[in-house]
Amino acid sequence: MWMHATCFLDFNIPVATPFLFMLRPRSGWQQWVGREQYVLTPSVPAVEFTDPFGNLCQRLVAPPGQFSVHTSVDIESADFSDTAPGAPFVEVQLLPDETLPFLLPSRYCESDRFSQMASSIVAGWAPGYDQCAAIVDYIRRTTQYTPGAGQEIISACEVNQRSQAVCRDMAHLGIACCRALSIPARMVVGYLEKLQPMDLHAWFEAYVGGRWYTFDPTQDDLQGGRVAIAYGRDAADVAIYTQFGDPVELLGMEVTVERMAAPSY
């Protein structure tokens, strides 16, 4: 299916201030981008690189005064995310290299510490894919999707305090369950169709059968089309915007995710 969605930005800025933002999907196996636009109020340099992980990077100077950011995407992604249940896992020995960062504790995923946990959720479920199912059901019947509830990101060990937590936080949770598995899995920041409140949404996805798959503590189930943004280890890495200096006030943000007819261009 075709999906349009835009994310707007607006901000008050007091001295000119260095950004990163982190805002342009890219195609790939389970996305293609048809058509995309990135408009900066006012028009200022902006330079692009690729991070370690692949994302698409714009790093620019914002002028003092108001300064706004607004993308928008066609995107084709498909209806429902893929589920492989019994799906295999697979021994560290044969993992590809690139997902071996995905291994290691992280700054909001201190794996390390969840070894005896992990191993008592999935305790009984087939190594792989079934056991990152039994850590999602967990989540869901131990924490509360509390959207709009946490402004400062916590960590899994935090979360795992708490009974109510946000999406990137249950992420956070749910990949440092994982990786205490050896099982590589990693955060995804993108767009999520009919989410509610909209919002920009996160998940993660693990590594197992040879590939990766969508996890999602917060929804029901994977249903509705899923554009993912950026990946990284945990929220450090997939900020959709970071500012140096002194602070800068956030003025309004507001993300769009519709469906649409394919195009004709």
Contents of the next structure:
Number of protein chains: 4
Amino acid sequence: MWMHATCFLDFNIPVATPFLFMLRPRSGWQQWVGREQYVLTPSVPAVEFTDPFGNLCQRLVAPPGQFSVHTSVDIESADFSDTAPGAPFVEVQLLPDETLPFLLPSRYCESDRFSQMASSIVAGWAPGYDQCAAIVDYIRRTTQYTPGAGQEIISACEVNQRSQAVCRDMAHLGIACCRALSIPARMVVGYLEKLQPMDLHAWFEAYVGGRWYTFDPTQDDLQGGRVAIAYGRDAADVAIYTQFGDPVELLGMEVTVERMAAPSY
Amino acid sequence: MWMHATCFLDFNIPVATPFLFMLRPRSGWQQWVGREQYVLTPSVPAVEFTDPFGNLCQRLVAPPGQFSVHTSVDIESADFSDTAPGAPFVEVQLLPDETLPFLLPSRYCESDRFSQMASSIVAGWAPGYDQCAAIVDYIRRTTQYTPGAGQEIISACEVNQRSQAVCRDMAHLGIACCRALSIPARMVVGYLEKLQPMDLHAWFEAYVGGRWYTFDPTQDDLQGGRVAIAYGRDAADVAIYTQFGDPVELLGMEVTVERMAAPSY
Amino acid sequence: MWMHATCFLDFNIPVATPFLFMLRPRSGWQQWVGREQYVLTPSVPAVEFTDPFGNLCQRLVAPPGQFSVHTSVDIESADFSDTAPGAPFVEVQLLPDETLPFLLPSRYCESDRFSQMASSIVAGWAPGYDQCAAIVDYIRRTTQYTPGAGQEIISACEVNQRSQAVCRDMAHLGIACCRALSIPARMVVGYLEKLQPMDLHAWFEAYVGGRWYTFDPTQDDLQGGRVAIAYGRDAADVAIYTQFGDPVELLGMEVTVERMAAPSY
Amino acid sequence: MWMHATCFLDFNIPVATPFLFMLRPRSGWQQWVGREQYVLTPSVPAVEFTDPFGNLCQRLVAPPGQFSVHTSVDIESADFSDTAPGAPFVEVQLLPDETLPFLLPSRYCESDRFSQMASSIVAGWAPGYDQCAAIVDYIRRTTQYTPGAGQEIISACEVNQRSQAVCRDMAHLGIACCRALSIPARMVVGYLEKLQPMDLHAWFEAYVGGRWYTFDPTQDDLQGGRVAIAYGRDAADVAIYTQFGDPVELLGMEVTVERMAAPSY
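Form predicted in complex with another copy of the chain, following the form predicted alone:
Okay, now the whole complex, with that chain kicking things off.
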């Protein structure tokens, strides 16, 4: 299906402030960028680099005053996310090299402290996909998805002590549990069609059965309509913007996602 | 300045044929992509990867029948390409690691066979930028830029035996001479405003004085209006398309470049 | 100076267990490997890959029974680590791309929670090297270096609540504070001559004045005699071994470092 | 099997000369480095980096006078190189991204000019491994392996016009033909046990049936006893040394390879 997604960020900048943005979705094996726009107002010099996870990152210095970033994308994405009940666990020695960093604990996913909890959640399930599904199911049952409840980014350990969480928190918990079972897991930030309320979204992917599969503890079923903007170990790696120096004010943020007809520009 | 550039390729495909395309300009330190479109007709699954030079490459299988690729970009680029007469040669031991592959001979730049010729061309010039300028000047004097004269890609050695050449050939000769003097040099494929006749263009960059500088043997002065699409060692690395299997027919190709007002999408 | 360093690890393996080792020092701009040995007993198939930080990592499956790894290296290293009081802070927009991941918070360095503490520690110091030195000085004054006190890896936030710490903990605290000030900081694991008691060691590097400088909160002065084995964001990235599946028993570990004459093999 | 291999290079350096060396074999999935030595006489500062193909490269400036490099390695390698008659051709669209650069023509492998010749050689053979074997067989029949016949590096096109060739030439011809058939092929430089006369050796690998396989047109059967030192597209990428500036004199070179017992250092 084709989707048109937009993200608008509006800042009040007191003094010239360096920023990193991560707002350019890439064409990958599950999505194809047909059209893309990226507008800085006012226009300032910006450079782009590829981070260690393959994300395109934009570096710039925001000038004092009002500063806004407006991105949009027309993108073709899968109608449904693949599922694979029964897909087997991949023995660590057989994992591709590039998946190994996603086995290590990270800022918001202290997988080193989740061995016991993860083992208990997946007791009785076959190693692999079904374990991931059991983890997602557990998170859904024990945590109430509460958009807007997350001012501060909290880690999987902290999430675990609460009953309400945002998408990011639930992804962190899922990732921490998968890694504790030696299943590579990574964070995805992106757009999701029909999200209520509309916002940027976060979910995770786990590597089982020889490929990455999508898991989303916030959704009852794995509908498609997903656009991946960035991949990383957790929210620290995939912040859509990272700002250095004194905090600046985010005046507003607006996200839209709509289905569209196949373009014929 | 802002430019709107388009490239249209139209193929007749007898049997399903794998392709690599390199048609997505990246934002870099000299250009910023404001809008970009990439349309495949008919629409087919495509994946994208980053090659060892940082270029975004698109992989797909073109289906039998007529197949076309239509890309366009709104891009902000420098009004003038920087020049730096007198910029010094960088001793090989001080070159950044990532410039070293651009010292080695490559398919169309047999720099290992140009030591004598390069030394003779730059006799009397200060090592560095001025040597590169002397090489470009030599190529301009001895080779007649003849757009359309190049059906087949020929190497610097072969170019050297002819008096007429296309932009690609002249870049290959310049690169081979620079490398023969231990100056890293790389090929650029891209758009150039006001090129006559309009087409995709090729030029080269040399690393002197601590950064890459633009050189273009086909142009009398280094006006701006350049959009880099891909970087590589020579034409083998930066083909805008590489096709595998039996040759397919390119029915048509059209390139446009126009200056535009700063966009306000 | 030339040094001979060895590391011996001895395990009791109940069931075949996948391991990642990081025990091969690389020649870099501050050290040169003259001889190196890496022996697995019993000998088992092992493969090596380069992780995203450039470390050489060894993958293998340890067979049931006693399993040992014995590495040694003859290496030339600096007599003194460079210091640079007054070296300036590098504005974020001028940092090399590859230093940026070392600005982000990581598993054991929650730099996002250290802004206030870091600012207060460096109050009155010039941005850059002197701030790093002030941070190291603070850690030295407030934390008692207590080799052997660290069974479990704890994070900078946790370190901060204790008065005793191991080298790894003190490095984590230093890194967290540097990053909170927008100074890239990274963990180093390696050998240090004359360490008391002898063991593997951890310290950190900060990027100021255009390069990485060594900082070691556990040592009163920055003597040389250092051999870097691995670099990363924190202890999660540079574990000398990471073991998957049920925990195995480390029967013994022995580290030696001695000065040696320049080799003439 | 375990092997002890050494390489000794002795130069007469008139003026300080920058060098790139590629003389440190890596542990990979087919070989394990047990001990390694790398001695520069006189000792000079050297740095190491990883090139785009994963090879470890050493950079240094050789001082005026006699300068020598002495490397040795104890390495475990396969007793036999795998063969796989019948292993199928991998469709280009299914090739891993990292194999694609090995489909392009390169300095000494002008695969763009070998379509006809390659097709004619493999006529009647099943696409994949058997085509590669037919190419190797053809080279063996038509070219006489003549160690010492190659002062200058020549390209596949040039090799093709001669009846005598060195290992490097024969590898270039094999690679050019494979690539012309859309089979990724890469050059390997290394040691081979029992080579007559003993010297460094070159062969190639082709990607068929989902992995790289060894091919060596100079040997009648694919015995083992191989140590890979470097991988690349052709001899330009894997020169064991590249020297910049005025040519220096290689006073001597000596290579040894011996089988050894499993080490117990």
